[in-house]
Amino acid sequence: MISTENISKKYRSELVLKGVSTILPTGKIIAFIGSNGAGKSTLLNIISRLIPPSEGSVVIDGKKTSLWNTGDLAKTLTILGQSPQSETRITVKDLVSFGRFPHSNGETTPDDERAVAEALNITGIETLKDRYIDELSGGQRQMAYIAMSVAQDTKYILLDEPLNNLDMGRSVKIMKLMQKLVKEKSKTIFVVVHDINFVSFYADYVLALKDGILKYQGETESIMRPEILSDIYDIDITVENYRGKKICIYYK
């Protein structure tokens, strides 16, 4: 279980997160939503210990992140940031193999090989394993980085805007992959998503932030309401039912 206690973050004189306290469920897709600058990515990065909070603490499985050994944390949690890039010309398989480093420390074992093969298979990119990363489309490259995160085989997976610049088909494939990892691999996935209809259809739980404040949280069904979404995004949003799901309409 991951919890935060009174997390705040200040950059110079600007407070970008303000006293965020929450206990997050496990075994679910947990979406972070809100307008640009709401604090979504900052909160995700603090949870992963990529950046320190100005105040407060994060607890993972009963222990504050400040007390975790780096190697042990890397076996428990992985984070994939926005628009990841590799400066070296490497193959897809080599990139995915990097996910095994916390387990192997560079000495590849048969278990590592199996984990890499499984990650390539579950993400559907086995046929790309010998291609170089810089030869791939944006969607293929994004899936390769997600495969690297899968290969790391951590309990918690944190994804910061994994749908950025992807077409609808590729976005659906990634969201369905997340559902598969939760259901078949018992993962807990935290994801920053801007398209609230993808959140409505695929997420189990939602954290809604505005101006650095965690204003709403709960099961997806309870958050996909016009009064909540209109408040979070400062626009009029209508919510309609479609085949048991809620469609958010925010244009006229």
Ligand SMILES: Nc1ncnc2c1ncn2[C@@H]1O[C@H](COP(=O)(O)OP(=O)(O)OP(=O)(O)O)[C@@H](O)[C@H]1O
Contents of the next structure:
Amino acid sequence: MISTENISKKYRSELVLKGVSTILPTGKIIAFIGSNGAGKSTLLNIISRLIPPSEGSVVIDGKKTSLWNTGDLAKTLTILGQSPQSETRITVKDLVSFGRFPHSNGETTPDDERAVAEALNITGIETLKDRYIDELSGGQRQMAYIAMSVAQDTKYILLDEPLNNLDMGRSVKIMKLMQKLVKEKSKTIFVVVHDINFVSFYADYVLALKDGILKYQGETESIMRPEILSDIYDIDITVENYRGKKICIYYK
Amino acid sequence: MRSLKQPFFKTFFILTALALCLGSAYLFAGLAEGSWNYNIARRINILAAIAVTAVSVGLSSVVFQTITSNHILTPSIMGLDNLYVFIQTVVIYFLGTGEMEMMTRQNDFLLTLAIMTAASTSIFIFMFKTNCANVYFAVLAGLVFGIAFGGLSSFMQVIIDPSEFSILEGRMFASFNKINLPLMGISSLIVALSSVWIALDFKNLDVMTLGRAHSVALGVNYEKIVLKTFVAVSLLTSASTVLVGPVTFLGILIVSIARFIFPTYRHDILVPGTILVGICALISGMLVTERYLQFTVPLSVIINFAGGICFIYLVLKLKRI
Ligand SMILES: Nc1ncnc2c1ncn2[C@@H]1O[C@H](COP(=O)(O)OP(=O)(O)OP(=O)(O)O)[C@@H](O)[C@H]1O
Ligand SMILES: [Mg+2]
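Form predicted on its own done, so how does the form predicted in complex with the named molecule look?
Next comes the full complex, this chain leading.
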């Protein structure tokens, strides 16, 4: 279980995250929503120890992040940042193999081979495995990075805008993949998604941030309400029912 | 991550063979009867210095590029060897011994080494924290540092006592033709120890080519390894500078060639590859200066000429992106 205790983040004199305290559910897809600059990435990066909070602390499975051995934590939790990139010339397969690093420290075992093959398979990029990542399309590269996180096989997976660059088909595929990981491997997935209808259809639980404050939190059903969404995004949003799910309409 | 080793086997074999051929060509060719003993001893020393330099410069350049995430900068382009010369000048100026004894030399060297490591590691960390994303800024800062330290050294050398200056001269203007033999043992030892120390982290460094965020997510103790690498780079640069003097563009030359021959992120391939390229480049340069240019042009000038061109090419390529 992951909980945050009153975390704040200050850049220069500006508070971009203001006292976020929450207990996050497990075994679910948990979506983080909020407009640009609301503090979603900051929150995810703090939870995953990529950046330190200015105040407060994060507790993962009963232990503060600062007390975790970073190598052990990498077997429990992984994060894929917003628009990941690197200038390294590396093939897709090698990139995905890096996901096994916390488990094998670079000495590939048959278990690792299997995990890598599976990750390539379920993300559907097997055919790209020998291509160099700097020669892929933006969406293909995004899939390769997601495959790396999947190969890492951690209990908690944090994905910051994984649908970036992906077409609708791929986006649906990634969301379904997340559902599958949650159901079959009892993972807990934290994901930042901007397309509110993807949240409505695939997320189990939602955290909504506004101006650095955790403003709403609850089951997806309870968040998909016009007054809440209009408040979060500062535009008029109509919510309709469609096949038992909520659809948000914001085109005017 | 293992599968890549095979394709490079042949390349390694060829490079090693080339290094051995060049080495023996340098060692044995054109030896006159009378001066055999003198010459062979001299040449063996030079070859040994070349090997130590290649290891030191090759290793430090590759790992420096890894932790700063760029393929253009090297420790010496950042002015590190000039910093070493500067610190050495200061040490001799203030502790000026006037003696040439072996022990004093070693003590001076170790003192310089300690100050150098502290100073350069602080500078690196400062730059790393403030602005590492901008390569142009780093190049500029490095050039400024280099010029500043060079100028300061010259200034101190002017005001230094003439007898002390002669000691300094012997060390500071070390070159491949005037190797600092008394310190050969200790500098080789430092290079060897630092290399082993860094080689233990090659796997972590492989991951670090992906950048900080991915490294942390994959459980690499990023800050610790960056610090460790900076310390090792300072030690390596000091050791090679005291032995053969500064050769600013050697690192960039051999790393760029090695990256071209060995297009991989793996340090256990890239580092030995860079070292072999370094050995070949230095011996070839030595053959050219000794046999064709009759010592009129020092080896460092030839290497800097080739490396400088390589550097300019890389900077221009950077601009196009
Ligand atoms: N390194 C930084 N230095 C200064 N300010 C920063 C830094 N990183 C983020 N911020 C500021 O913090 C605030 C929150 O940023 P954050 O990246 O968390 O937003 P976000 O919710 O992820 O937005 P988006 O949807 O655009 O990704 C923004 O106002 C941003 O300008
Ligand atoms: Mg963000």
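Just so it is clear, the model here is predicted, and its values are computed rather than measured. What we label the rigid core is the largest C-alpha set whose atoms superpose within 1.5 Å from one form to the other. Numbering follows the first chain given and starts at 1.
For residue 72, the Cα coordinates differ by under 2 angstroms between the two forms after the core has been superposed. On the core-superposed pair, the CA position of residue 134 changes by 2.6 Å between the two forms.
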